[in-house]
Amino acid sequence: MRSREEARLRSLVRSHERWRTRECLNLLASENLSSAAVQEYLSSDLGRRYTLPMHQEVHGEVVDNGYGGTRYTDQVEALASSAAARLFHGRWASVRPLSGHIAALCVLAPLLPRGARYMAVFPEDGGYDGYSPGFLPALLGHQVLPLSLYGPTHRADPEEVARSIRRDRPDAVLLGQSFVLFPYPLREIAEVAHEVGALVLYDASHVLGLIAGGLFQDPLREGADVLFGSTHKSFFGPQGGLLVTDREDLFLQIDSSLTWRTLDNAHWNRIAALGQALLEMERVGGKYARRVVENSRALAAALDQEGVPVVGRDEGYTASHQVFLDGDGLRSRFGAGPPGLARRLESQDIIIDLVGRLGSAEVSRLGLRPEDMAELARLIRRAMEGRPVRREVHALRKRFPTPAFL
């Protein structure tokens, strides 16, 4: 007979399931939703075996695998690897990091040694707080120089960038953003960059899925050294992180720091899945991002005529999954600022961050299309103004009941 914690533990989980894979309408930029075959290998044996990656001499004899029992489980990640080296045209890859900021741990403690200097978005400009002077710098021994960036889309001017990179000659440049609606200049970038003898790092964590797809930006045949990121955002996988470069020297350094340094199991359940939504990609990656971006700029659109202020206008709103809110407006406009409205939106099962960013990502993969943005933008208008929504949210997901681009 179960315990009562069992019980109320298989109530929660149940609960949760209904609720976020059923009723609600979820706009957070960082989420998505897997296939059945990618759930599937994620409750599979392998979450519950160990492989340990070597390559070193034990009681007289040169080994790979520290453990035994691996035979599949070695072919499922050189299958994973094959796939996201191909998808994202590097020659290269690793599936092993367990985030996206794994992965960039993965690539920063072997390329950037301790006093290195390397550019960054600071978050007052959109970029992840993880790259911040305090976090990842700190624990690496880094010195993070801002790399700034204009406006309240966040955009490079790639002039004032390679003005900095000249003064500054950083080690590295990374890229990547928390907030990002536009591509950078990459090839600019870059040529100055590598003018500098500095690596050109890019942290593809938000926009994984639509370089996927073949949008936003080719960041290896652009100009980078090493792309990585997680792969649970526009990406449709598990959890998990990954990186792929071009370089064989760069991924050496990389792979031989993996073990017993960054990483020890990886979670080969996990690996597999990723695998699949990899393999699914590469199938229907080009429709799916293109739904992405062109609902994104659907919903920005249909917002902005609903009254609910919206950033970008006069630049096209978006080239991403996101659509950036603009706090000042919804306070004037609404009498809240984003946490109180997001607060007001899960109410009626509309889930959103609390920092002013929407992600088109999850309902794109349900199926819906730009025409549907004007009923979503009425619904979160109305629910911001504080008006009950529920019954009409439940019907539209109902409409969507699982993910298209299989």
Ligand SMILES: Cc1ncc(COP(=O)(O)O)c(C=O)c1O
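This one's a predicted model, so the numbers in the text were calculated from it and none came from an experiment. What we label the rigid core is the largest C-alpha set whose atoms superpose within 1.5 Å from one form to the other. Positions refer to the first chain, counted from 1. What changes on going to the form predicted together with the named molecule:
- A displacement of less than 2 angstroms separates the C-alpha positions of Leu354 between the two forms, with the rigid core held in common.
- Remark: with the core as the superposition reference, the CA shift of Val63 between the two forms reaches 2 Å or more.
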Given for the second form:
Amino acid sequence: MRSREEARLRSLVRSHERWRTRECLNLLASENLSSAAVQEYLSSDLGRRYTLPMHQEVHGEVVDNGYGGTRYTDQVEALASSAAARLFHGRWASVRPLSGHIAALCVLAPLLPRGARYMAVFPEDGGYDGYSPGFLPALLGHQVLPLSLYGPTHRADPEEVARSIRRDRPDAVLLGQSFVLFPYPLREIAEVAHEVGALVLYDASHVLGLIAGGLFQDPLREGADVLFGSTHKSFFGPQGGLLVTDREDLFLQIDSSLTWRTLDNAHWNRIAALGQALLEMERVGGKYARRVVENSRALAAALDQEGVPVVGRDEGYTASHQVFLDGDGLRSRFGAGPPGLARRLESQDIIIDLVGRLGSAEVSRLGLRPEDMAELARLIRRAMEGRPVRREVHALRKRFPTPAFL
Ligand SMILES: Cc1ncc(COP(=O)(O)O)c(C=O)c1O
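Following the display of the form predicted on its own, present the structure of the form predicted together with the named molecule.
Full complex below, order starting with the chain above.
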């Protein structure tokens, strides 16, 4: 018989499942839904197995793998890696990184020696906290310099960025943000970076699904040396990471340091699930990504019309899956900032983060269209005013029960 703790655990997991997958409207920019096939592979036996491809002498014999039973596992990984390389226009890819953060570690640790200096966007300009001085740079012994952006939409001015690259002469320029609305002027930045001998590393964690669908930008073709990131934000895969490059020398450096420096077990169930999501993207990514961006623009405009302060009207609001809320505007309009309003929304089963950002990826994956964004914006405005809208939220969610774009 199950213990009380087991029963409680089961009930927690099931309650979460019902709430988050059937009742809520999820507008977190960092999350998405995956297909039934992706879910199936995630819970497959591959998640209990090991493989260690090698070509090496062991006990007097040359072997191809340190483990037995890997007949299918290595083919699954090869298939997923080639799909990643094709989709992101590189020649070499690894699907081993366990997350976006680990992908950054897998790239930064082998490519930049201790004492190296790189430029990255700091959190005050929308950058990822992991690149702040106390985190990955402290772990790896790197010095990080600010790559400054401008304005509330956090955009890069190519001339300003070029000036600071020429002044600071870093070993690498790391592009990528957690708060991201618009692409970088990447060709211009890459040209100057390469001129001073710096690598261009592109953290696509947030925008990977848009890039996969041929939108936003095409980092490797525009001059990035390595692209890496999470596979579960705008990209609708399992939680995990990947990296892709067109440069064999860099790939060999990264790949040879994966096993036993940054990783051992790479979770081959996740890799099978990621392979599936990559193949789905090859088939439907264009349509999906277009819908995501159309929806985020339509949502921003509809919120603006409802009197919910958003950022970037004069710039067309957004070219990504994200919409930025204007914190000061919200406080004067609703008497609360993003954290308080996020709690009001959550009490009505609309999920947003507490830092002032909305994301259209998951509702787009469910099949909502730009014409549905007016209704969604109205529900958000009314929930922000403290009115009860839970029933309407559930009714809207019920109209879109399972992922579209299959
Ligand atoms: C730009 C960026 N890079 C990396 C990460 C880390 O990704 P993960 O949570 O997959 O480790 C994040 C997470 O939000 C991010 O925004």
